[in-house]
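One chain follows as structure tokens, the form predicted alone.
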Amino acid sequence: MPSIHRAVPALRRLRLANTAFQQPAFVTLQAAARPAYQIRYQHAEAQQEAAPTTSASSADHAPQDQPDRPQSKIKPTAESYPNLKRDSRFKEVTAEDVKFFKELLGSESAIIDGVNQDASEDLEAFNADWMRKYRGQTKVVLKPESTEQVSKIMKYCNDNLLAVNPQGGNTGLVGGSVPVFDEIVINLGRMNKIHSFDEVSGILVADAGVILQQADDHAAKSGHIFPLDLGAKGSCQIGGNVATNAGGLRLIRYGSMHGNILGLEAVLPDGTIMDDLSKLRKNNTGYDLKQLFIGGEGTIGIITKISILCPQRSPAVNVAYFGLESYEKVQQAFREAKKQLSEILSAFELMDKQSQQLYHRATGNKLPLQNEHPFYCLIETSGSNTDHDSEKLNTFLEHVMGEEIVSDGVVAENETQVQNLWACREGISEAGQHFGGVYKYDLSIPLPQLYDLVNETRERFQNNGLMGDTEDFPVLDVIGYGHMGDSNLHLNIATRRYDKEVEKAIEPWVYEWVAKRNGSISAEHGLGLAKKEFIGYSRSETMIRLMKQIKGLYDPNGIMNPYKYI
């Protein structure tokens, strides 16, 4: 630990260099006029309503927010992927198909029908991702409001042999929620209900298609957090979180789904409802199933309703947005930040300069610091003590400011500023297709590496002439961000458009160099399409023949979300 009198000067430079960035009342840390040890920050209190406690954005990122590209212009997958036949053995929709499902439904609102009439309009939010790079061809979505409506229209389509498509809030990035050919679609976004929480124990009982946003606000009201944040939170379902395993943000405070779903409801492809719905942290009482269909998207079956461990809510949490001279001092800050932070450390965010140069440039906001840095970091840190946590962050301040490990960054002093600072993180996913398409990819490596791919990525796309200035070159820049602990990289290819080119020179180069480095090609995206056929590089033939006894088992017919996953 420096001295304080070496620390002082050091923390002179902690400081809002931007006054004009949103808000000016950023922490000016100003030691002269207030020593590092007599420096007290302002804290987020726990509200009725969630205020996000890893502060992150909670935009909607539907379609209909994105960058505007009609999704007429989208070109139709089985055409992008000509090498992908529709299964002959299913069945198509017929005009008798859909009397089925009119009458078990019971209500025009819960069938969009393209069969008996020209729906394409209605159907088009249903075919396309949010990304605008898949669109499939349904002609028939369904929207069923109980587990006994999901549990028949599985057994007519498994009778019938008519594949499905399940979907939640269609926030997907690896083309996993939209169908491929005609598949029905069906959406879970009317089984809306929170049917229990325990404030004692913090388990909340829940439909799979409550939206992630509304489930933690629900949990806030007693004090309690969600244990998933991401940037889709306003449009996410819990079921489609569940069923992708999504990661997020909390992943580090909080750990995985496989972790916190206590239980689960899920209807198989024959119509049976397997009901797992337990609300016990210990049952130890043969195999735990439930787990087969966290990350199985939707291919064995339909969740349902989940029951999920709910951590207490913190009341004090703090945000620090940091500027850094190379990677080296990133992870030399991140140690740092383990060992003096410990257990309030609920964030540790990575930024790459390029990242922060296109969400200016897309988005026009001003960023945090005057001075460019080669590499930014976001810190947040929630507990349950003003005090305590304000003495560990001055401690960490004092020591990475004084060691020059940080070179300049930021504190906020209040919830907008907190919302701003998480902005410059969350808001690199929307920036990088807003000049066009953005190819993106969900990795894991191992720290020391972490930051290598990025750089041999942008100099392999300097080297083949498809990344330049000009409309000429369809890729505009290749930025690194992501979620330092939790050694995932979210590696993203902003283009001007969506060309093959670019993806021959990426694919399967990206996955050969994680394979090489013990890595995972999917971190927390999942497989969908994108990654079906190079799974291989991070599973052995073993566990993938094992992979699919269990879909050929639980789906011998193959409904399920087919030409996907596995």
Second form
2 protein chains.
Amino acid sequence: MPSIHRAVPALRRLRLANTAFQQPAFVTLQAAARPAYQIRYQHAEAQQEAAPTTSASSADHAPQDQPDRPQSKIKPTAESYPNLKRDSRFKEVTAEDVKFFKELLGSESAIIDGVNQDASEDLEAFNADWMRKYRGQTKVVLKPESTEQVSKIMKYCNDNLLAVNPQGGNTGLVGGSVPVFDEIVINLGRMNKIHSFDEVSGILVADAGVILQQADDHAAKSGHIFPLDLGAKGSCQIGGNVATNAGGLRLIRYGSMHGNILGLEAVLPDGTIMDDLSKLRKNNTGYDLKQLFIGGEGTIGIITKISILCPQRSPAVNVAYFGLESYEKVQQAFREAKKQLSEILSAFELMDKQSQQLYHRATGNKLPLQNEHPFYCLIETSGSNTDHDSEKLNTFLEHVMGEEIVSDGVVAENETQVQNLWACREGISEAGQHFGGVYKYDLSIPLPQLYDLVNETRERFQNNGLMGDTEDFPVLDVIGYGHMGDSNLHLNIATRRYDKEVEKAIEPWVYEWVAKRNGSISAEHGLGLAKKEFIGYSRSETMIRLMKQIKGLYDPNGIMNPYKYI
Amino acid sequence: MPSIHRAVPALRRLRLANTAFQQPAFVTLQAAARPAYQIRYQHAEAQQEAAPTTSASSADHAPQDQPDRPQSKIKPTAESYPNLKRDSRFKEVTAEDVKFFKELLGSESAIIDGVNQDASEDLEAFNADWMRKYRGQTKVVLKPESTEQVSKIMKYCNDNLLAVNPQGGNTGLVGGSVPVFDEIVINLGRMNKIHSFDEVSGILVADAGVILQQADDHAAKSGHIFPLDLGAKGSCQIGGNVATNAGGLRLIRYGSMHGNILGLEAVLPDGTIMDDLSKLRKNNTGYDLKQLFIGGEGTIGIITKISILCPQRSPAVNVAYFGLESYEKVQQAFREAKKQLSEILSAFELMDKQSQQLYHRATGNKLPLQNEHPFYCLIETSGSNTDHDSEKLNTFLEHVMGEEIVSDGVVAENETQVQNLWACREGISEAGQHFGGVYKYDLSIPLPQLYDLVNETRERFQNNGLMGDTEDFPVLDVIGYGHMGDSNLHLNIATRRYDKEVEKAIEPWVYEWVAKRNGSISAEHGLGLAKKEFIGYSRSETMIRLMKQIKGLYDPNGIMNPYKYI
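I would like to compare: after the form predicted alone, may I see the structure of the form predicted in complex with another copy of the chain?
Below: every chain and molecule of the assembly, starting with the one above.
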């Protein structure tokens, strides 16, 4: 067993190595990979003040790089899912309806009218999702600028049986934010004001359409942090984050939306404005109804405003990246990190060798460690005192290296290195898509069994002849990474092309595998259209029945985000 | 302005003074104050293994010391609230019903039968609340030992329109846990097993009837902490904690039940077992129904099991107590503590001069500081490294003393001193009751205005002739204290005797005052019977209507915990 002496020089050597850390070509790649329609989307939503460059950082939710599949070839969802039939109870939008909406919204720019004219190009960004997997056929996009307008729209649609699709930043991964057929899109992008921020309590009140990055920037001004961070932060909207109960990179530290959201304003299908916009940390006066809307994916109401508790922002941030020889050692390292870093641990991310190789191949970026290891982890600490945090992190690293839990590691010494290390984790999602397409599974699995699924999936593809090194094989590689601290695995099948055989080989097998271990088939991405069929693998019949009861209570006509969720 | 030099010797001096800190007579007082019925209660619930002494620590929820009001004089709630009428739809319990329950539960000790015999003495502990303010008239107490038994009880009661009152440790402060008329008490005390604890993730799965202290002790074995702490921890049950969304002393650090509860098992009125006992930190598969039961106060279902995330327990705990000259300085100190102590701050409690004087008068305990100050604060830090935490706390204290934000202060140097400082805060509740009775208000108020209410209430009683130094005046003093970190004020009117004139002088004025400032009339105590009438001061008509809709959905016969909540 190596002594502490060996560990310390090792750390020092790696630090030196790290100063020569190569600037990644990552930003360039992402810019090149961004398809045309997304740029148009930024134009269409110029009011959101989302600089085109910010969406390039949306590693976890970025569109696929598919130069061989031009935009017009995205299949309509109705074709990809032939079993789905348009619900004939819903009325089709008429010129008369559009007239009502135009008068209500009072501005030409607040509506895209594909009923009285051909507006297919303008509608495309609202019909298609970022993944380029789903495409709806809406003819009308409404962009209200007030809760009252949303209320009147909803009442009209409910009275007239017009189906609607609430839409935030449209950065979801399960097809929840775009229509399936001709549902009217209600886009919240114009409701983008920050209403108040209490600098003592850290409580932010803002419209649902505020971009996550803007909300965080606002909180940062007074030393606070928005308690959610994810790749899509430059494009996604906080209302959508709440509606999908987004998890992201620092849930291990700041907890979920269910704990952080203090109040909500939402519009119900019948136009009722649910005014639950409390700015109090504690309020035990009745059922906490707002919780139903957190993760409700726009199926029982449209979130219009949120009130959220923003914790203190940590001035000291440290990031370490290390290599380990087995998944057993990854678990040991996690246990030690929880114990020793405790209150300053703000991320513990897992990346397997395959994910890092793929990242390297896709980006050309040099990896932080010279030698290869079966597993890598990224640890982030956030605290109020740089010296204390560095000491804790170094003590931890000396311990895990001394005990041979960790084989090798680097610690970032400046902001650029912090970003480079994070890029090795955040860049995986995009890398998986780089060579064609990707099948993504977002799963909660008890920690001891979490990586077994990746091994078994890889074996499955090795044995069924679908995975190989040449163009003959659809599957390039099976990679596993994710939020170790939350038992949340992202299992990705990186492919050269979408192929029904690949899908058949993995579904529903993967869901059965997860169900057997009492995991979740959707840890943080939600149900949307993609997982609707599979909810039974994670929820009992009783729970599904009770959920349907809630849906029926709030949306008896079923007009909200139909064909999805439950 | 004093220099840092002055601050440091001051701290040192106070530390020295602190070592001579007097052992408080607090434990003795509490033992003396515990009324007879409570001791019987401990006998009746011997299965809970709650040592009689533990209830003595229940400062926030302890019974009143009223030697002049013997037990038999606790008025039935039906008399104190003459407007309440028994709902004639509910059937009265018959010998036949009792027969069914006896056969179902299969044990003599699992039922208290006041139908076939006089059992009033045995029933008393289940009919009367700890505050000795409420007393029901149940004739039957059921103590199921499994979820299946609870399910069968509920189905039978629902089918036969028998009203029920779910009951945990019966430590609530708003009359929610005891019957009003003859509702059957379903006591969870026999369902007290810990089912699993994952030492890596910190996830605990346990029966609802587990005592909070036991749950925390179990978590402590592997270096974790139950993310809730309150005075009643020796008696209250975790199911009741969840059902009332208990807040407690360290919400500022660990957040609310809505964020920490990962799964619930609950029995609905029709006997349905809601099996939502997820052990996953992330599970975005449908509406988060369990949230309705958190804070639902047993009105739509009985919680039978919980799954909860327990964070890492901090080995280093520091407590400081200091005096300040104004509420403005209290707010400044809070801002600085948030900034400088950030991730290690685990409590920031406020106590006014009056509350500390009353504590001193009631207990005879010496206060930690020699000179008197208008305000006192108690700060607790919890972290993984003693040296780091001490350094942060000292830097903070030097800063706030140097800036004259804080006038004087002490830091505990050992566990006894930690307990003594905490006693000055936790002992207030009991002290308020020491001289007769107490009117308690548990309010959320925006921080800048929080203490204004105490001043205005005091003025009110100074002007209306109800407060004074002699026995002629019912009101002894008005005190303010509470969880500053959560904007949660406990406003207490310490009285020599209960007097309707006192109540009239304060209600509904206090609720109007809070409503005007968008506060909450019940921050953490819940609604129960006491606040049912006043929910309109904190919730809109729309919200109340939507809540009633939920109640109607789950409990169409209204048999669950009737006459209370909404």
